[in-house]
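Next up: just one chain, as C-alpha cells, the form predicted alone.
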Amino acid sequence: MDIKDEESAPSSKKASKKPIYTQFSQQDLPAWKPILTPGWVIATFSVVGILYIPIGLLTLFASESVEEAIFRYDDRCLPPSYAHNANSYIQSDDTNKTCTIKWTVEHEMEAPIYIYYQLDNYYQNHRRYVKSRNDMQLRNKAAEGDLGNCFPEDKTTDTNQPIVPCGLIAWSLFNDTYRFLTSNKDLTVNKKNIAWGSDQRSKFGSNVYPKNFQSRDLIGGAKLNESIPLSQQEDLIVWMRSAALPTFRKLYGKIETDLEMNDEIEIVIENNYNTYLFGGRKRLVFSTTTLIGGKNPFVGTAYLIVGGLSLFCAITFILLYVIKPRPLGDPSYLSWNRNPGGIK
C-alpha cells in the first residue's frame, strides 16, 4: 500500500464526542445547597424589613431636614422689552445684563451652605460635546498642541496656534456670577475646594495654563485667567465633568456664614450664559447638608418600599403557613443526598 491510499484510508478509530468528567464541567463541585423551609422565608424576609425600615426612616428624616431655596432667574433677569426676543438680548454688549432679587430666609441655614447654579434642558451628555476635549492636554504642558476631538474649537483663527484648553466643553463654560449682600455688606463666597480633588491632581497639570482661550471671534462662555494653572482652575473643573441627564446642578461656591430666619439677602445676578437660543432654564440654588448629602428623598423612600414589602411578604407566609400548612418533603430524596459522590 502506497502513501496516498495510507491517507485515504479512513481511521478505524472514531474520536469520542462523550465529555471528559470533571466535577467542575458536570456542577457537581461541593456547594451550599439550602433548603427553603417557610422558617427561613420567613426569617430572611422579616430580618429584611426590620432593618430596611428604620434605615429608610432615618434616611427620610435627614433628607428632609436639609433646607433649600430654588431661584429660577432667566426669566426674571429678562426685561419685558426683550420678552420676544431674549437671544437678541443675551448676545447684545449693549444690553445691561445685570438684575437683583431679594430673598427673605424662611428658616436658618446653619454653614457651610452650598450655591449651585442649576440647567435644565441642557444636554451635556450629548457623544461629540462630551468627546469634545483632549485630557492628555489638560494633564501635561508638552501635549498642548495635541488637539484630537476639539474641532472646531482647537486652533486660532489668524495664527493657527493650539487654544489651551481646547473644545466644546472647555469653551462653552458657565459665566454668570453671583454677588450676595445682606445689610448692605457683602457675603463671602468661597470658591476653594468646589472640585473633585482626584479631578485636580490627575486630570488638570499644575504646569498647563491657558493660551489662546475664547480669542476666536464667537466667545462661548467664561474667560480664563492665563495666569494660574488648570489644576487651579476649580470653576472649569467642576464644569469638565459632563453631567449625565439634561437637568444638573455644579457647585459655584460656599457661604461659610449662619443665615437666620427672616434675613434680607439681596442676590446681585450677572445674565451672561445664553440658555435662550435653546430654551434652557436657569436657577440658583441654596442648600444645606447632611451626613447623606443634600436633599434626596428617594433613597429613603426605596428603602421603605422594600422594607415594607418584605414585611408584607413574611406576614403573608406567616398567614399561609398557619390557616393552610403544607407538609414538607423529605429531603432525602433529593438528588445530592441520594448520591453524595457525584456522577461516575
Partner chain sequence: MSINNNMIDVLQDQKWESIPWKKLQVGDIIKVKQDGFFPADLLLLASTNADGVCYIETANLDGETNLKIRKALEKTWDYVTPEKASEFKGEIQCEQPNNSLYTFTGNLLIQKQTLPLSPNQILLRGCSLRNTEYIVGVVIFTGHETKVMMNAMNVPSKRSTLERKLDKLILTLFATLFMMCFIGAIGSAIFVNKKYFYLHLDSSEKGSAQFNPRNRFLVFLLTMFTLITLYSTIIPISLYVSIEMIKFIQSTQFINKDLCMYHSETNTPALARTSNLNEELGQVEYIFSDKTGTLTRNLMEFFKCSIGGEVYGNGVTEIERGLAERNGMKIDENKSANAVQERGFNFDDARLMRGAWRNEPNPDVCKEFFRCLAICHTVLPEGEESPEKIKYQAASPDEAALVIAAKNFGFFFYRRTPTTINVRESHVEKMGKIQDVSYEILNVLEFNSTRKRQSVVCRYPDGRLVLYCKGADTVIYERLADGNTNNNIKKVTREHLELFGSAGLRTLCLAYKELHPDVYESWNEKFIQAKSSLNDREKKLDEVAELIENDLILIGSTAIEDKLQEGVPACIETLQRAGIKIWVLTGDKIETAINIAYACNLINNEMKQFVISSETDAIREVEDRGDQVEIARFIKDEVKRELKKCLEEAESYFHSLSGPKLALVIDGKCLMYALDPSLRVMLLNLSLNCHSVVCCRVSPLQKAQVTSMVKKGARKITLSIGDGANDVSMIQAAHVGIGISGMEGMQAVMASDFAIAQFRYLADLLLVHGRWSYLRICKVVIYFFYKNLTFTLTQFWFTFQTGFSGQRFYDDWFQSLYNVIFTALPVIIVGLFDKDVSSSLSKKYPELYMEGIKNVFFKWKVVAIWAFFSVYQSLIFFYFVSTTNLSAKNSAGKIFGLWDVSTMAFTCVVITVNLRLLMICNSITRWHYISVGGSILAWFIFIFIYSGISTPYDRQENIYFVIYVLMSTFYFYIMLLLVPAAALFCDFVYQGVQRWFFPYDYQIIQEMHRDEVDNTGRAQLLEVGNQLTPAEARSYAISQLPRELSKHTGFAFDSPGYESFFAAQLGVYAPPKAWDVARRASMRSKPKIGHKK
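Take the protein just shown as the form predicted alone and give its structure as the form predicted in complex with its partner chain.
No partners, no molecules, just the chain.
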C-alpha cells in the first residue's frame, strides 16, 4: 500500500494530529466497480448458454450410451402362497429361497457389465445405523475389543465375546446372491475390486478376521467367512460405505464378457434378505459405464436446462432492452426526480 505522506516535512510544531494518508484509511483502495448493465447480463447469459448446452449434450450423450437393465425381484421371487405372509416366508429356514428369472438381452452390452442390487425404503443413513460401527476395530486387530457405538450388536449374548465386525451395519449385511447362466457363454461374476481402493487399503485391516459374527439369536443378514480378512471381504466393505439416501444401489460384481442382443440369460437369485418386513423393494441392475459413470440423464438435462434458460434470458433481455429501453444513468430515474418535492 503506497503511503503518500502529504505532510512530508517533519514540522517543528507540536505533534500534529493530522491523520496520515493511506489508501486504506481514506477508503481509496483501487477497486473494480462492476456495473450489471444489460450488456453484462446478456453477455453472461450468452456465455453460460453457449458453454453449458454443449456440456449438457455431451453428458446426456454419455449417459444415453449407457445400457441399463433393471429387474425388480422381491415380488417375483415371493411364492404366491406366501403373498400375504412374506415375512414368515423369508424368515423360515425351510422355504426354498431360490428363484429364477429369464432375461433376453435387448441391447448389446459391452463388458464390463456391472451388477448392482438396489434397495429402497432402506435407511442406511439413519442416525442409529450410520454410527453403529467401529472403524478402529475394523482396521486394527489389536482393537477388536473396541466396541464403542456398536450396541446392540457388540458382544455375543452368552459369552460376552466381542463381535468382529461389530455394529448394526455389518450385522445387517445384504445376503442375496445371484448367479447368471447362459447357454453358450460363461458368465462368471467377478467380485474383486468392487470396493473403493481406499476403503480396502486403510479402513479394513488385512489381519482382522471376522469373529463371533452373526452368533447372536437374531441374524441380520449374511455371514462372513472367518478365514478371510476383512480387507478382502469386499461385499462387506461395499455395504459398510453407508448410502446417502434411502434408495441406493450397491455394486455386487461385474461380468467381464459382452452380452449380445437376444442373448438368453437365466438369473438365479437366492432371495434371502428380508425387505418384506419394512416394505422395501429389491432390484437387480445391469449397467455399463462411461467416463462419467452409469446412466444419469439428470446431469445432462440440468446442464441443458441451465444453458437453455440462460439463452432464453439473454434473448428476453435483448427483447426487453429493445421494447423498454432505459438509458444508462438517466437522472430522471432518480427517486427524487421521479416525484418532485421528494422531501416531505
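So that the term is clear: the rigid core is the largest set of C-alpha atoms that superpose within 1.5 Å between two forms. These figures come from a predicted structure and were not determined experimentally. Residue numbers count along the first chain shown, from 1.
Once the rigid core is used as the reference frame, the Cα position of L29 differs between the two forms by 2 Å or more. Shown in the overlay between the two forms, fitted on the rigid core, is a CA shift at F278 smaller than 2 Å. With the core superposed, P38 shows a C-alpha displacement of at least 2 Å between the two forms.
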